[in-house]
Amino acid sequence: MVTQITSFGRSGLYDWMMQRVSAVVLSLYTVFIIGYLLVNPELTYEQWSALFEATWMRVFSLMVLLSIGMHSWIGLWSISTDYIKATGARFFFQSLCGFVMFVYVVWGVQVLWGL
């Protein structure tokens, strides 16, 4: 029996929720950095610089980040508890994913906010 101890949210209804909300915010930044580009072909450092040191940038890239985390550990964890069967193996992988996601939410706020 697999407990929602390790889920993200409070029920699958929420996970669920919160799966589709990421996905928006995650579509939304692809369209927006693609768009950048083909608005801008001759984009120079300086350009691209300006752009992430707009606090409007930095905060939706902060939000994507948050975003990819909160998406891929939900999605992750249903895979862990639906083909690990193993309790210390499944523990194991999603104790793995959960710091490597953490090390890398930590990681991307010092690289947005330079922390």
Given for the second form:
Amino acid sequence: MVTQITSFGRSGLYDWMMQRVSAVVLSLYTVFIIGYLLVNPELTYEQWSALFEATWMRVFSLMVLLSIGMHSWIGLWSISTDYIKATGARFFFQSLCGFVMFVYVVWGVQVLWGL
Amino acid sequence: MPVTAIVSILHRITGIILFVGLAFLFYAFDLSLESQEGFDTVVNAFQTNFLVKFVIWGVVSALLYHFVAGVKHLFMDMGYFEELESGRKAAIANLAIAFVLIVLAGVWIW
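Can you return the structure of this protein in the form predicted together with the partner chain rather than the form predicted on its own?
All chains and molecules follow, beginning with the one already shown.
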């Protein structure tokens, strides 16, 4: 048996579970943000920045950033293992995706904490 | 291609679109929290710039589709829609619900 070393948790069952846990976090955030924008059509900068200054929102948003990293890794890993059969090309694609995910997480942290 | 296969491949395609589209969302998010001017720039672009509206509609559409297909997936994990007929119906419902949400999003943006 070959042990996968590029999958997220090196276990299909673990990846399966994490994909669903992160999906729930991402969907709650999606519903919250769309709902927030719908009930605040005249949103101001003060309101918007106050929202992201609140600790609970930063906790929620950081959770979402990490979920984006996890969820997209597992998803894009599944897609790339299905369609890119050449090991080198697949590794390159997965590395590129991993790099982009890392950039997203760091970028998001920077925006949230206004560094 | 059977409708269930179309629904499945669209789930994958919208996932890839979202991964790329995130760059756009992050940029808007960054700018909107940077300063009052940045916030105004984003609001103004979302309200007046056709290209920006089109891109945000595209990304939101991918998100809505991916969301609906994801919920269907969770139902399937719990053992629903696994027979040929119920699976077909769930796939059609997925397309229909996503379509309605995407149209509503378009109305909201324009």
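Definition used throughout: the rigid core is the maximal C-alpha set that superposes within 1.5 Å between two forms. Quick caveat: nothing in here was measured; it's all calculated off a predicted structure. Residue numbers count along the first chain shown, from 1.
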Q: Kindly check if the Cα atom of residue 88 is displaced 2 angstroms or more between these two forms relative to the superposed rigid core.
A: no
(Q) Quick check on residue 54: with the core superposed, does its CA move 2 angstroms or more between these two forms? (A) no
Q: Please check if residue 40 moves between these two forms, taking a CA shift of 2 Å or more relative to the superposed core as movement.
A: yes
